[in-house]
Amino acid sequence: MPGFELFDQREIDALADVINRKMVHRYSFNDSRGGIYRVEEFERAVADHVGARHCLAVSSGSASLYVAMKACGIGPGDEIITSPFTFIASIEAILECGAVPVLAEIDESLNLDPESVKPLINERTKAVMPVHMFGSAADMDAFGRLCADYGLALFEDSCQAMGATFRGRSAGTFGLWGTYSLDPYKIITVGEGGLIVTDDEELYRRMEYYHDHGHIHDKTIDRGAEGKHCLGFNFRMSELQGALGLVQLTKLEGALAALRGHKRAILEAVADLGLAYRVHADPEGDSATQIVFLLPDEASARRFQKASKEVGVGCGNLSDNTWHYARHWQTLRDGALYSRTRCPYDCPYVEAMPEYRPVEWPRTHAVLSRTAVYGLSIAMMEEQIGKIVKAIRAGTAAL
């Protein structure tokens, strides 16, 4: 999957151009840069590609979530309902705002189950944030209706879903805002970086100000003379990253085609086995970064996993996934913060902080414990595909 598989002379040339011009800051030096702003070009290209009015590039996918929430005014006492199966940055962004992550359940799509959200909604709930896990969109029709019915904001953590679609529309463009990660493990990468897309002009401006110390950006005057709209912080993307992003974006559709072709070849080769696999809200929009099989029970999944490994291709069981499953996050349970002000933990604005115990999310665990997952890469060869097919057959034989 990683976008760095696609690096070639074009990325090298793009970086060399920025270095040769000595213009690495996305702002400043307006009189000497010849009107070239690579990050700004990248933002426009992304907005056009996904069909959003605005795009803001920031320093990481984690920063994209945090900046978006801060611009929405999320703070102590607010609750955001999201998934227990995600990368921890989804949770940390909420916590950094002093707000409370409320974790519902997933279903066999591996995404947030809309029905599990309803019982958790109360007067403190400000938003629902589905996470499009492993490049496959959540059911955005269902989440759109739910948020409209309850008067809640809809946020989209699309950090793992650049290029994914739902009903022909880009993941990340259904809610108030959507985010994408550009870290080394994503389908396109700039090393570290993130993107926020939105159609809301006022919200976009607040995000723009906040991510750069409150600056009201004006190319006609010196940066030091610009006014400030608010206090903020530094989550800027550099021109080096912007230049990389412009090249990588041109390769996105080719990468998606390759991944989808690999997945199709594998599934067609094992279609006779009758295996069940992950449910997709929109199969056509899946970015195909993983293949996830759903076995009858955990014991079957463990036998499948063992047999697959024995023929030379390991597969994962997602209940073991320490990166993405909240069951494993001891720091979340402990509230391991450096700050003396422990909002939302021990916080006067929070009536009851969730305990985030390993025994919570029984339906999520029931799904994850019976999975077998294979990661796909963009540059896979036929031999690698054949090995995965052989491993799937070996796993099935062990059931």
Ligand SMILES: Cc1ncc(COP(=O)(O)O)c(C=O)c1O
Contents of the next structure:
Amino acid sequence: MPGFELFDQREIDALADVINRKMVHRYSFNDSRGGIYRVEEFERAVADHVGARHCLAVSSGSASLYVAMKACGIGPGDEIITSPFTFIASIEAILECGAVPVLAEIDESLNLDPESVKPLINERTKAVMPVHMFGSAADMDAFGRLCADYGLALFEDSCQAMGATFRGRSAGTFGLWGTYSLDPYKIITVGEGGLIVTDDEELYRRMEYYHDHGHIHDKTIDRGAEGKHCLGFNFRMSELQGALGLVQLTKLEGALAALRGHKRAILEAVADLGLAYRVHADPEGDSATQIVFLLPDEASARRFQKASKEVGVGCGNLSDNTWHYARHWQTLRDGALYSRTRCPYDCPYVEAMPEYRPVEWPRTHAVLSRTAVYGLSIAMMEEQIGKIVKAIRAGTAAL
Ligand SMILES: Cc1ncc(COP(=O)(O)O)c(C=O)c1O
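Show the form predicted together with the ligand, please, the one above being the form predicted on its own.
Whole complex next, starting from this chain.
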């Protein structure tokens, strides 16, 4: 899965170039940098690649969600409906804004179920945020309709889905904004980094100001003389990451082709077994970073998992996944924040704070507990593919 598998001399050269020029700040030093702005180049290349008007690079995928929400003015009293099956950063970004994450249910796509969102919408709801889990897009037709019908903003946590598409269009480009993570586990990586894409010029400006202390960037004057549009913070990407990102981006389509090829080879080799898979809203657009089987019930999924392990290849049951399943997040239930004021937990603006109890997502649990997931890597060899096929056969024999 991760882009670091593809690191080679080109990344080394790109980094060495930034270091040799001693130019690591994405802004500033306008007179002496010879017109070279790697982060800016990277932003333009990403926007063109995914088909968005604007892209802002930031310091992480978590920061991308936070900056985007702050620029939309999300704050105490607001509610955002999202998925209980995601990385906790999706939830933390909402909490950091002082707003309430309302967690609906997933369906067999492992993504947010639009039908489960509807009963949770009220006058405090500001946005719906599907998360394109494991690089497979949620049904963006359904979410587009839902948000239009209810007059809500559509946000996309596409942090796991760079390169994935829905009906030929990039995940992340359907909503008001979408985000990508470039952390070490992602299909392309710069070590740590994030990207926000949007077609909304005004919103892009607000994000750009906010992510750099409110600076109104102007290459014709000294950075210290720039005006400020708002109070903000520092979520800047450095030129080192920008240079790395430019190289990694050229490898994205190759990585996708490799992953999709591995997935196809595995599924073709086990086609005779008649196993059910995770539902893809658009199978063509899946970035194929994982293969998820949906077994008849939890007991059979556990038998499958055990048999797979016995022949030497472990697979996961997603209900055990502490990274991605809200059932396991004690800190969320406890409201374990350090700050003296604790919006949204005890907050005068919040009318209904969910308890986030493990029992709250019965349909999500029913789906996750009958999964068997295998992670794929870009540089997988035929031998590894053969081992996974053998393990799937062993798992199926134990059902
Ligand atoms: C769905 C989702 N959202 C947000 C993030 C946060 O990205 P980062 O690790 O770059 O902060 C991740 C990272 O794994 C993620 O999977």
